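First, one chain by itself in structure tokens, the form predicted alone.
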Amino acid sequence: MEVGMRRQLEERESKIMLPNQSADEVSHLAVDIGGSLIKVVYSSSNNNNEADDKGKKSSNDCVGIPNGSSDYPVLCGRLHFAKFETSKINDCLEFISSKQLHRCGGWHQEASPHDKNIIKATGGGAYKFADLFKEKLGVSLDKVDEMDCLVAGSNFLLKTVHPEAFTYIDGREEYVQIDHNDLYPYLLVNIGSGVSMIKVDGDGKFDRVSGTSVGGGTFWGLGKLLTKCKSFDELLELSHKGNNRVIDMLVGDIYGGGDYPKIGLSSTAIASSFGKAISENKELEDYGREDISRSLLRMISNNIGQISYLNALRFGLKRIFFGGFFIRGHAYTMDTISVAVHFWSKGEAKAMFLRHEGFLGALGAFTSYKSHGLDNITTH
């Protein structure tokens, strides 16, 4: 699937790993319920002859738990993803009713059924909804701290999934190895409503950093005011066809089309976003609704790979992940961020993004089923 559509899908399927169970079972379902959408990630089966969204064949995938445990030695079969707009939390309890996943209860069926009348939840909406999921499902949420989970989500991405962490240059993705022993520390960058930044030292320890208000909440509400768009998808598809240049002001606008070599800037550098909305006779409705929203990915999307660069600088760390539904894999986004930190680190530093960038938080809260073998995952 190409790198600008990857994220439009309301669900998809991930290979990772699985409990062994019988066919169509689910095993346990966890949600990050953020400020602008809810994600879930739930387990079940992936039977030998099991066709996949293209109708193909797919195989087990197993792994093991290093910590000498007979009762789970090997865990197989399929994570699923799905998102949901936080205003349309509806939705989202009717898809977890529809496919009984709040039913999911323990790895053993033996579990009572008390465990099987709880979820575990993240994020702020965590608390502001927990009544209704009582009320529509049945089920109590197990809350779990949101800046553990999206650290324990990225630590068990980075650590168990391959290929997971790519770059992000001149229009290619370029997938990096991990070493497991080099991992730390680290700049985690969770983009979402607002951006969380976190330096991450281990299992566990970490550090909120900074952060900044202006995130993917920013670009939709500005950019739902400014376009008239429905969602936060046709927003980003309409950037795909804009123009920022008709909006922003550049330095060749203010050097009469030449570069300021001094301080080496170039001509088409941005030297203030919507910066010719000042100096033309137009009002709102003369732009382009795609101008619009290119020029306010490209302002949102510089600022936090600029802000993120002097973060790892301030710290001393050369490694950079971003997360966070904001990137959806759009290659704009993601080719606006990669060119910030270039630009701020003189290339010293590369940005680099996750395949699951979006459900951190969720796998954080989902691999938080500890007393059922989930903790010291490996591959095999």
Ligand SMILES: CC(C)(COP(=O)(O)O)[C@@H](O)C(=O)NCCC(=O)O
Given for the second form:
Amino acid sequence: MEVGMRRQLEERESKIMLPNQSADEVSHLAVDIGGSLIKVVYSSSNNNNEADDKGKKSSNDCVGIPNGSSDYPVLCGRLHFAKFETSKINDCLEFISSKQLHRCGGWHQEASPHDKNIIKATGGGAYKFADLFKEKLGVSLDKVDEMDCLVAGSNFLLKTVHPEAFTYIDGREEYVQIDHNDLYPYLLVNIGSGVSMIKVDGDGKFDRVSGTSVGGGTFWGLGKLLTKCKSFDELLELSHKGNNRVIDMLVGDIYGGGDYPKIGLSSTAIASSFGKAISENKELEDYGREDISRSLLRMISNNIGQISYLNALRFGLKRIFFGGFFIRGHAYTMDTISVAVHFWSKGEAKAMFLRHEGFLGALGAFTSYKSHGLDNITTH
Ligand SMILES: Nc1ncnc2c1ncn2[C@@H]1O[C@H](COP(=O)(O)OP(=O)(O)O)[C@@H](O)[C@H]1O
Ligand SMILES: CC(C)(COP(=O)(O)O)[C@@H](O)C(=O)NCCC(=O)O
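Mind giving me the form predicted together with this ligand, seeing as the form predicted alone was just shown?
First the chain shown before, then all remaining chains and molecules of the complex.
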């Protein structure tokens, strides 16, 4: 199975190991409620401080915060990730309730009852669904700004998790070694329902320099209408089998089969996405659903790649990291974005992808439990 598809079919819940992962007491929970998906990040930890077979307190190995304090057993455990469709928010609330994740303040003996009833939340849904969380789970959402969280999550991953960033070129993922002293500035492009482009200059130092409403929601929304797919994964799967040349008007279609070398366009370059449909006497039903899905995916990915590069150019940025659940580790999406960045930058800029692509915001909210030392965690 192709790497991209493998990741796409992963289980709904996945984990990052923190040092000494071993037990399962839930300690912190953060949510990112976006236009399409709710992302949940929570940590579980060994909280019992029992001696291991060498007679050493297991919490002494918890080296996640710089001063080595063992007051924060959350550092000895796992980060768990889960996601739900925002339209099915009740599934998410049931998940949280069934695992008692909302009782997350409990690990800290000194946590006040007040703290125990508050969870960090980001994304527009932190505003939209605050009352629902209160009503169904009895918790208040402590709202953290979405852009702050995206940047914090991205910086956390790039600095802490290895391997996290990779390039996707000619069908191959290649992991990128991140030099902590040479990370900034970079452009973060988060492709969620819509797209935000953020110039990141350091921890908490950033500027949202651009955005576009043509993003993941556009692909899923238009794709659903055009193909009658029932799920995002089905639409993505279809795109694998399709051929965009059936619908896209290529340079060669306009130039009698030839290239247009003077402006650097080969005959196979797309001159006009969906352009063939104007001249053919065909209805929507006459086109293959696979081909429609492929053209749509290509159109949107290409466009985002191009706008990203133009913004990188505006600020002289060479590195562009792409996140957001639109990507889904999908080979064709990453390939199209990479090719677009490479083409427009004439090889000067590089598109890089993040393994925890869709969880930047949720991770940023998670690390914002600052008073609990979580802004400094490290991982294995
Ligand atoms: N299972 C899924 N259901 C719906 N959309 C999905 C799914 N998986 C990936 N996506 C894509 O991811 C986009 C949402 O990405 P995300 O980063 O979660 O943004 P948001 O915060 O706006 O929800 C969707 O618009 C869609 O393109
Ligand atoms: C409004 C948003 C920040 C919300 O984030 P999302 O739920 O899409 O992840 C995002 O959809 C966006 O940046 N849209 C593009 C708006 C624009 O710049 O035109």
